[in-house]
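Take a look at this single chain in structure tokens; it is the form predicted on its own.
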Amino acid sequence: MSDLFIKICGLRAARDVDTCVEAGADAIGFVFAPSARTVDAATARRLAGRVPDHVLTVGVFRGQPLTEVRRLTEECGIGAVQLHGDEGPEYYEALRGPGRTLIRATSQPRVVPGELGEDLLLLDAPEPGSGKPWNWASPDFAAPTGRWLLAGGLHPGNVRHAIETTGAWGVDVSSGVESERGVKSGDLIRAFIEAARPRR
């Protein structure tokens, strides 16, 4: 894995999951919220079983009972667990298990990477799924510490300066790299990856 991490979310095509594997994804995303990304258990299971090991899967949830979230975890075969409403950390405890990366999103700045049990923090837009991104330069935005992925407003135009301004340990996408909602492009998404992590 290169020193840049870099997860591609809200994926539902087979050709979509093999271009991310191409190019260099660190992690691909499955939705199981509410989306216009959303998945069912079986398109994931099947999308999974085309991941190689060396690549995160990571299952997305927002405020679904715990005993949901644990099926389709274990039913899927998914390598972690990116929950992204206000589940506390009682749902860490029960979700951690052996070699599963437990993954935190916020849209609050200032919180502490670890505090409910997550192995991961991801801090997304202000205003979730409105594809705006934070003014990354502003006093309102503070980085986290530690490991952390940016998400919220990202785009092969913009990932760039976004890494290099806030000191992103990685970074997430979903409709930065879409020909419409929910459709993914493969130029976008090779676009996105070479972009966030240039050729040396």
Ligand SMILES: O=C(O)c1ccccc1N[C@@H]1O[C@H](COP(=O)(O)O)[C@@H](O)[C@H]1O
Second form
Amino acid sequence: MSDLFIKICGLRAARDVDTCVEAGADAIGFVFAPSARTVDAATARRLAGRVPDHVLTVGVFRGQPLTEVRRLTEECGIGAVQLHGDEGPEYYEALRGPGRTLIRATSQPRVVPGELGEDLLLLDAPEPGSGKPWNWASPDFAAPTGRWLLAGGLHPGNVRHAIETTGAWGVDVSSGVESERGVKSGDLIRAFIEAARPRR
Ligand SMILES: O=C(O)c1ccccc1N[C@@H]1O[C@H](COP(=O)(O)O)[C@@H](O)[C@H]1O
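Can you give me the structure for the form predicted together with this ligand, which would complement the form predicted on its own we have just seen?
First the chain shown before, then all remaining chains and molecules of the complex.
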């Protein structure tokens, strides 16, 4: 794994999954929550099967029943669960399993990493997947310490500034690497990774 953790989310096409892997993404997300980017189980399983072991596959959920989250994760061979709902610690505990990374996504900037039992905190905009940024540059924002991901309105043109301003351990993007809503652009994926992690 590289210094900066980069997740590209909302993948629906094999070609784009391959581009993410070749360009150096650390994680690839499949959206199971209702969205323009939702994939069905068969598609997610087929796409996840293309991803090498060193790249984390992530299932994205929002307020879905535990049984559904567990079933889709297992059925599709997904390595991590990203939760955008208001699940409590029991929910995280129930999902904990060998080799499964739990990611808590929240738009509340003052949470304590790990407090619900998550392995990784993701600070996102109030409307996840909308491409709208939140005010991570505000002097009122106190970035967490340790490992956390920044998301919300990131794109090739602002990601470096966002990392330098917040000190985020990793970044996550969906809209900012699309040519139109729900359609990924190989050029933007490569540009995002290059901008986030410039070659030395
Ligand atoms: O991408 C979606 O449609 C989505 C739907 C429901 C929950 C989360 C979703 N995506 C997450 O949103 C951020 C990226 O947002 P942006 O488009 O780059 O602003 C990322 O965490 C995705 O996993």
